[in-house]
Every structure is written in structure tokens, then in C-alpha cells.
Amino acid sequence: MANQQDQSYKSIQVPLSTPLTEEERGAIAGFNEHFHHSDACIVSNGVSLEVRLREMDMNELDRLISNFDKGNNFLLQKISEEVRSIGNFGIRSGKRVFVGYNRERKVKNRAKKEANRGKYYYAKDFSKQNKSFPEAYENKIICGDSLEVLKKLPSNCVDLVFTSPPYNFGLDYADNPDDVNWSAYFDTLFEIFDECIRVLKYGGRIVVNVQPLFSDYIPSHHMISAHFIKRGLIWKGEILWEKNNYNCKYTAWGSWKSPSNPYLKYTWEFLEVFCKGSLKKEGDKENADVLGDDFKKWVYGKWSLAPERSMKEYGHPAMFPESLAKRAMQLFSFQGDLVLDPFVGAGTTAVVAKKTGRRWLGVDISPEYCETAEKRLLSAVDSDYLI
């Protein structure tokens, strides 16, 4: 194979009982022939034929062994069940392809396409202009309506927005009635993230953990979604949250063994991460604190953590891990930053920026939960990697 020995190529080996015939000759000849070189050849050393792929058509090498493959010679179909036997393969027009399928691809001219997307579809005249956080309220656990609350910070003072809206949808969450119409419920959220988006920081990032509220079939993390994409913030990526919890806290099946009206169950939850004005977020590479094999880990969209266990512990319903508001915050944000829970529940946002060296403001309209907040904060060691 002409310049083959330069290319990088699948070999497989297939042994020879006895030397070659004159028909089995005449069939390697025939499959070099019909296959172009730099994508498949046999070559024979009088001992065993090595068939060198990168790519090949199966459907063409079915055609090739019926015109070659007659009476006693069965060589090409012995070859043919060594190229099927192997696992590991991509598909490019029609043909397996055996060399670099898995290579990433990169995207060309990626610092253009960042900026006109912002430019065309993310248009928004954020301001640049970043503030500092006001002392008042760094490190603070606030008891109080989250609304009211971030109306009393400047614009652009905060880094990361890490939080989980309260559910309110059968689950007893403090004082806070769980049967409220859904249409002033997310009236109201959306105006809290409304506040979140405007004391955000320019190329800060907004990152919420919530599931679909399937019990009434709405698609809160969509609708969560449109709204941030509305007011002109970046779309960063979705991950999901994996639980492996199967008993997904409801046994109902709906219709059984009927496609009548078939309950779905979920063992995850998702991410929605946002940017506000650019993708990149400016910050001192020396307080980034992302250890390599964890980062190559973490960009991947699924993380498969189990749920918090500590709930009753803590007398909060609906908890995530510790581990979760850690790879976000080492994720997408560095020591030193200011992170913001305005649902901040039992505090584990807090705890998790006190132990990875961040600030952070959490606030609750529940006292109890902001007592309990509070606690945990005095036994949380501060720079505590081992979460």
C-alpha cells in the first residue's frame, strides 16, 4: 500500500495454515484493488495476511466476497468476519471508520463565533463596569426575602450565583405554602433572578440546580432557561446530575403495562449554567483551584453523585451534596470569589465557600434553616478540600 507506512492504520492479523493458492492470491489482488489504499489493504509475508484499515464499506466487501469467494477459496470471508469482530469503530458516510474516530474535534475560528454569537443572538448592553461586594454583607447568613435583600446590593459585585429554588410542590418547605399557583410562583422567582442577573459581574456566572416539577408536568428547568436567555444571558451548557436513585421517591406507575398514561421517573436533576455578557470570566489563574484530573472529569455533562443523606439531620427536605456545590464552584468560579445563595436552605452553599476559600452571602426566609446555616458555618474548616 503505497505511503501507507506513513499513515496510521487498524491492523488485524489473520494466520496461515498453508501457503496461499493461485485463487487466493487472485482475491487479495482483487481487494487491493477495489479498496483504495489509504483506506484498507492486505499484505502477505508467506505466513499470515495483515489487513490494514482506516475506514472501510462493509456493504462494498459483501460485493467484493461474492465475486471472489466461490467454491473452496473463503479467504475473503475469513477476513471479513476479523474486520466485524472488531468493537471499536465510528461511522463516517456509510463506512466504519477504525483510526481517529473518537479524535475531538475542534472548532474553527472559535473566538469569531463566540463573538458574533453574542453579538447577533446574546445582544444585551450589560455593563462592564465591576463592583466590589459590600463588606456589610460578605460572609453573612441572612434571615429575610431574598428579593428585598439583593435590591440593597450594587450591580455587578457578585462572581457566582449558586442555588436550588425551593420545589413548593408537595414537599413542606418551611412556612412557604406548597399548593401555590405555579403562574405567581415563578412570577416570583423570575423576579429574584432578575436581582441575581444585576448584581452579577460581568462574565459571572449563574448556576441552578432544579428538576422538572414532573408531579405536575411542568418543565421547570426549561422555563428557568428561556427566562435567563431572555434577559441576554449566555447559555453555557446543561449538566446533568445524576442520583442513581431508582425508588425516585414515588412508586406510582401510572397506566401499568399501558401506554394509556405511563408515569416517567427520574434518578437525576439539572445544571443550568449561564453567563452574563461573555463566556470568559476574568480571574487570577493562580486562585483557580480545579486539579487537572478532576477538571477533565467535570466538563463531561453528567456527574454521578449520590444525594445528600444528612436531610434529617439538617430538618431540610430538599438538600444537595456538599460534592456538587464543590465541582461547581472549583468549575466555574476561583478562590477569593463571592458566591450567592439566595435560597440558601440549610447553608450548604456557604459551608462549601467557606471550605474552598470563597465569600459568599446566603439568604432564607426560613429561621430555622437559617440557624441551622449558621451552625454548620462554625464547624466548617475553612480551605477544607477533602469534601
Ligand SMILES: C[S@@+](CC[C@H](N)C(=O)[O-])C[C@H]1O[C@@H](n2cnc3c(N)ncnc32)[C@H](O)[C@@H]1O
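In this text, the rigid core denotes the largest set of C-alpha atoms whose superposition between the two forms falls within 1.5 Å. Residue numbers count along the first chain shown, from 1. What you are looking at is a predicted structure, and each value in this text was computed from that prediction instead of being measured. What changes on going to the form predicted together with the named molecule:
- Once both forms are fitted on their core, the CA shift for F190 between these two forms remains under 2 Å.
- Remark: with the core as the superposition reference, the CA shift of G94 between these two forms reaches 2 Å or more.
- For D289, a C-alpha deviation below 2 angstroms is recorded between these two forms after rigid-core alignment.
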Second form
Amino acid sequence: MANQQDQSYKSIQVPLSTPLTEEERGAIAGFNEHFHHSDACIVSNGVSLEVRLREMDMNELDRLISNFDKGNNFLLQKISEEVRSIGNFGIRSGKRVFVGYNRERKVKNRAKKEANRGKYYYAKDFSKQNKSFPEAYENKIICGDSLEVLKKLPSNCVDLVFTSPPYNFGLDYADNPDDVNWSAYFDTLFEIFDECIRVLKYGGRIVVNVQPLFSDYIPSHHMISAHFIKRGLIWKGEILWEKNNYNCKYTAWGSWKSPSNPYLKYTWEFLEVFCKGSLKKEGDKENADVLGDDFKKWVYGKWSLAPERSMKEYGHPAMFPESLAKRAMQLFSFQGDLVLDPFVGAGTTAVVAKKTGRRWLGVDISPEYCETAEKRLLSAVDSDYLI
Ligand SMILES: C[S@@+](CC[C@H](N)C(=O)[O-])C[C@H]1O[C@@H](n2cnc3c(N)ncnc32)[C@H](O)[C@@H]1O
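Structure of the form predicted together with the named molecule (previous: the form predicted alone):
Time for the whole complex; same chain goes first.
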């Protein structure tokens, strides 16, 4: 086996607390005989063992261990645990491959192939002339129909739209029906989203939290995404918000124990993320407030966060938690940015914007929810999340 400089094997160090016994030496010799030396071998220097690994059939390793008496297989058992604790490997012909498995996945001539594919939908020429957000609307909750309110804003003045629209589930909202005919629902929603696109800066982002109405077989998250793509926004990605709420314990199986029509259940919602014109957002690095450890976790597109628990307290039936808004804002916008929520409900987006040092505009059609949002904002402390 070649040396580690050229990364032809993965090295695992196994410290020894006592000198090797005769039986353990036998177990090591057995291991080295059993596996081809180019796949795996054990090297001992008296104080520690080095396992050099390229690939391994784990069943073979288990079989080898079971061939030894209990007393003699302890060392191999320890090695097996070390090997199993390696998280990064590929699978080839039933073996775990520890080295070079991702090298093979690389695409040759990537740039040329990307050029052949082109950009498809994303060729739209949005104006790059970003404007200041009007002071009269800054840090406000406005009660009204978003379609009307947003028309009063200039184009290209918002950094981030973060929102969750009414889902048309039939919820009891204070001032608007939530069981509209689907075509009328999407027509209205898309008109408001078109206004969001217009007011969004070049390089700005739209993040929409959606829960599809699975029981009506309406994939709202796909339909909303398709609309943004049709309008030329860049689909940056999709985040799965795992709520772990097994409220769906109810016995709606569709067809019980039969493939005739099983009913699928979900414990998650989606966040669809779009960019206007450019994937890159302008902003000062000093105004980035996402911590390194958080960044590492959050770029994995599955966020496990508990749903909002205070909906009764705030008198709103469909809120998202502050934790969700905080992640989205810190990952996709800078401090000082202007965040718009055209369906602000009980004000969660505005509250989090205030706590993270951003500016906001929240709009909701219900005077009752707007009042709640104002009250929450009064008690929200600026920089509350800062350590
Ligand atoms: C899913 S809720 C948003 C809840 C919010 N994310 C929170 O955490 O409190 C959707 C909100 O949209 C509001 N709404 C519905 N149609 C609207 C419209 N045309 N303009 C403004 N708000 C509207 C509803 O009153 C409702 O509060």
C-alpha cells in the first residue's frame, strides 16, 4: 500500500494501554492474512496500532472476528468499532470504500458541460438599479391588503422577503377566508408575489415557507416555485423544515394495509428560496451575523426546529417560530438589511428582524393580528439574540 501522502489509504490510530499479548498478535496476523494488503492492513509499533484502510467488506470483518475466541477477538472488536465510526465512505461491490470514492464522482469537463446546458430560465434581465427603502415604511406594521400596500413601494428596495402565505387550509383567520377556490387562491397569491419580486433588490432573496395541502393533493410548494421560476428568479434551493410533530397520529391511512390508496403523512414543511438576478447578495462582511458553527449546520437543507408553541397566547392559528425566521435571516441577509413580510400575521418576522438588527416592513390584512404584532414589537429588545 502506498504512503498516506498521496492519500491512497485512510489511517486509524488505535492506542494500546498494555503491550500486545500473544493472542492479540495472532489476531493481527489473522487480519493481515485475511484482507488483501492493498485494501486493509494493521501495522504495530509497540505502543499503538495503525489500521491502514482503503476498502472493507464489513461482513467479512464480522466473520473474521467470530472465528476468534472471545478473549482474542477483543482487539479486533475495537478495530471494527473504529472502522464503523468513520462516517465518510462510498459503497462499491458491497464494500465500504474509504479513499477516493468521491474523486470518481467528479464530472470531467464540467465547465464545457455547464455551457452546453445553458441557464434555461434564469436569463431574465432585472434592473440592477437598487434604491433606498422609503423611510415612511421603515420598521412599520401596516394593516391592509398586501397587493395594495406593496404597489406604493418603489422597485428594487427590499433585501429579503421572508414570509408564509395563508395556505388555504380552511383555518379560522380573523379577517379573511382560508377556503377559497384554488384557482382564485393562486391568482391572488401570485399577484402579491409579483409585487414582492418587483420591490426586491437585484441580488435580493425571497424565502417562502409553505405547507402543501396534502389532503387536497395540491403541491403548493411546487406551484409557488414554478411561478417564481416562470418570472425568471433563480431557484437557490429548498429547505425541509422538520417539525417532528407527530400530530398525524390520526388513523387516516387511506387504505389500511393495502396498496390500493395509502395516505402519506408528513411531519415537515418547506422553505423555497429564490434570488433575483444574482446568487450573490451585496453586503458588508462585518454585517454578517451568522456564527461559524451555525453556518456549518444551517447550510444542510434540513432544519429540525420545533413549531411555534404560543399560538394561543398570540391568538393566531398559523405562526412559524422565531427560530425559523432567525435562521433564514442570518443565513440569507445582513444586519441592517430591510426584510419584508407581506403576510406578517402576529409579527414574528418583524420581531426577529428587530432582535437581529435588521429593518422591517410587515403587512397583514387583519387589524387584530397587526395589533398583536405591534405589541410584540414593543416588548422585543433590539439585539436580543446577540451573545
Ligand atoms: C400563515 S399566516 C402568517 C403568520 C406569520 N408567519 C406569524 O408567524 O405570525 C398568513 C397571514 O396572511 C394574512 N393575509 C391573508 N391575505 C392577506 C393579504 N391579501 N394581505 C395581507 N395579509 C394577508 C392572514 O391574515 C394571516 O395572518
